[in-house]
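First comes one chain, alone, set out as structure tokens in the form predicted alone.
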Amino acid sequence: MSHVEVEHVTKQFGDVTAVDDVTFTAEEGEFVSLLGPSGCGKTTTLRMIAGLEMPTEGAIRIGGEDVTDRPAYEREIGMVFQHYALFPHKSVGENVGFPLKMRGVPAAERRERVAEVLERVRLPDVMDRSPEELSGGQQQRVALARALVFEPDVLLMDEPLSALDRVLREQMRVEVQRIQREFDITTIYVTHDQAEAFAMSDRVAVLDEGHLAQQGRPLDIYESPQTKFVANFIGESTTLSGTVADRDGKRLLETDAGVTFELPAAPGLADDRMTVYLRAEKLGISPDSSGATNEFPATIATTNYLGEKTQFFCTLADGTELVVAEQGFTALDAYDAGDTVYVTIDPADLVVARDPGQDESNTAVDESVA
């Protein structure tokens, strides 16, 4: 039995369906992220697990107990919010100890347990300080300590790192993951940031307009997306559609953009309309043709040096825009706007799905070639 079970949950606000028939689980001690764009229903789903919203339909179970209709105060849930929600007029110790105080824990025991949890989040010397004296990362750890101090059954986190700058956010990913592992607590984490979800999670559930689009390990979702939405939302891709044909023992995708790709061998898809997703980091770029499989010409529009990678924005003959990303430093002066370059991709790195213009049952990615 899973520790948290969300079963066919729907939430309507008047005529608006915010969450539509969502089902997923979180095992004991597992870190599961709800990932998706703004407005996809991930925060509403989290609030229903917390008891802050009640489902219109469906069931929620924690530890095997049905808590669907229980209010938040009857669920042993620790929650960390996006903007910390710390009391500015209380000390750090009073903030962290507040859940214990509400549960009637004596003052001496409260102080002992607060000191212990602050030690575990690496803030041993801030108990008597004001939250306003702390950095953003320290305040986030105080909020995390408050959510953990009463030993909840489940930890819920709603975009807790989004208010931090990029460097601190990346540092806090490591810290949150360390704390979650140390406490061995089942955690459900909401984010719109793919890198954040992939770096921290055991499993990821991708939401799209209230629906569960896909769930699985980060590696599986990235390498084998099951819908057009997931393929486009996860990573940086260029989308080309065309028709599959078998010629001279090769399986080819002849795209509408005039580029033909050799696909990995898989039966039964000749003459089907298909879409290929070209991951930017899977593409190679060269000023000269090498005659490699799946090589095609493109024209440089502009380049973007980002430090850890360089992006090349190119166009195909029909005007389709294409992004190539190379890791590390690339000699930018080797390419000028208007230059013809040659782009390559290994057949094994292609992500292929049935053309989304076909009926809905055919929009899943073909796992045999992804």
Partner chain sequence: MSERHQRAADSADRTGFERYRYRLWTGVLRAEPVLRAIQALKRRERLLTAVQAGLGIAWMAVFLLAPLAYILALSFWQRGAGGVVVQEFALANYQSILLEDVQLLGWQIGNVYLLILWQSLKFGFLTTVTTLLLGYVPGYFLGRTQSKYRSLLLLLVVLPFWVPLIIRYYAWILVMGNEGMVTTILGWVGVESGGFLYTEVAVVTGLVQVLLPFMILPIYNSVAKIDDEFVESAKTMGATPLRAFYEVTLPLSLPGISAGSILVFILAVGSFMAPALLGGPANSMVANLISQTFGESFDWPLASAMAIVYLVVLFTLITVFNRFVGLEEVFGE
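Take the two forms, find the largest set of C-alpha atoms that superpose within 1.5 Å, and that set is the rigid core. Numbering follows the first chain given and starts at 1. Note that the structure is predicted; figures quoted are calculated from it, not measured. Compared with the form predicted in complex with the partner chain:
- Shown in the overlay between these two forms, fitted on the rigid core, is a CA shift at residue 77 smaller than 2 Å.
- Superposition on the rigid core between these two forms places the CA atom of residue 202 less than 2 Å from its counterpart.
- Core-superposed comparison between these two forms: the CA of residue 110 exceeds or equals a 2 Å shift.
Requested next: the structure of the form predicted in complex with the partner chain (the form predicted alone having been shown above).
So it's only the chain below, everything else dropped.
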């Protein structure tokens, strides 16, 4: 039995289905992220766990107890909001002590526990200040302290780092993770930032338009995306679909774009429709043909030098767009727009899945929301 269980939860606002039959779990002490673009239902799911929204259908259990019909104030939930929601009319100490006050803890003990938790989030000596005097990162720590001080069953966080600037955000990632480990608290974390989710989570649940698209370890999500949405939302990739054929004892995928791939093992039967996801950074690029397996020509449309990596936006013979990314690339001068280049991929790096059967599935090149 998992610590937090979300079972077939659906939420409708009028005619709009914000969350559609979502099921996932979080084990005791586990860090689970809900990842997806805005409007995918991740925040609504989190709010249902918190008790701020009531699910239209489905059940939510925390620690084995069914809390589906309980209001927020009867669940033992620590929640960090996007803008921290620190009470401006109360001092830092009063803010952090608030959940204890609601539980009838006497003032003296409250002060002690507040001081202790502030120590643990490495923010001592701010007890009597106003939260508005603190920096964004400090406010973040206060919000965390406030959510943890009463030792709740679950910690819920709704895009808590999105209000910080980039450098601080990356520092706080580490810090949030450290605090989570130290308190050893089951955490459900909502974000649209793939890097954030991957860096912090034990497991990630990807949501797409209210549906659960995939859940698993970051490694599994990245290396074996099960849907086109996941392949495109996480990282940059190109999706090509085609028909499987057996030739000379080899299993080939003849894609509609005219490129033929040699498949690694033997997933699927001949004449099956299959799809390959080509991860941009797993593709190699070279001005000359080397005759290797899974090599195909493409034309460079644009080159983006980004410093740590270089992106090549290419087109295949039939016009399908393809993106290739090279790490630490310096030989830029050898590649101009309009040049024909040869793109290769190791058969082991091909992500093959059953073709979802959508007609437009050949041509999408998306970049993750970063």
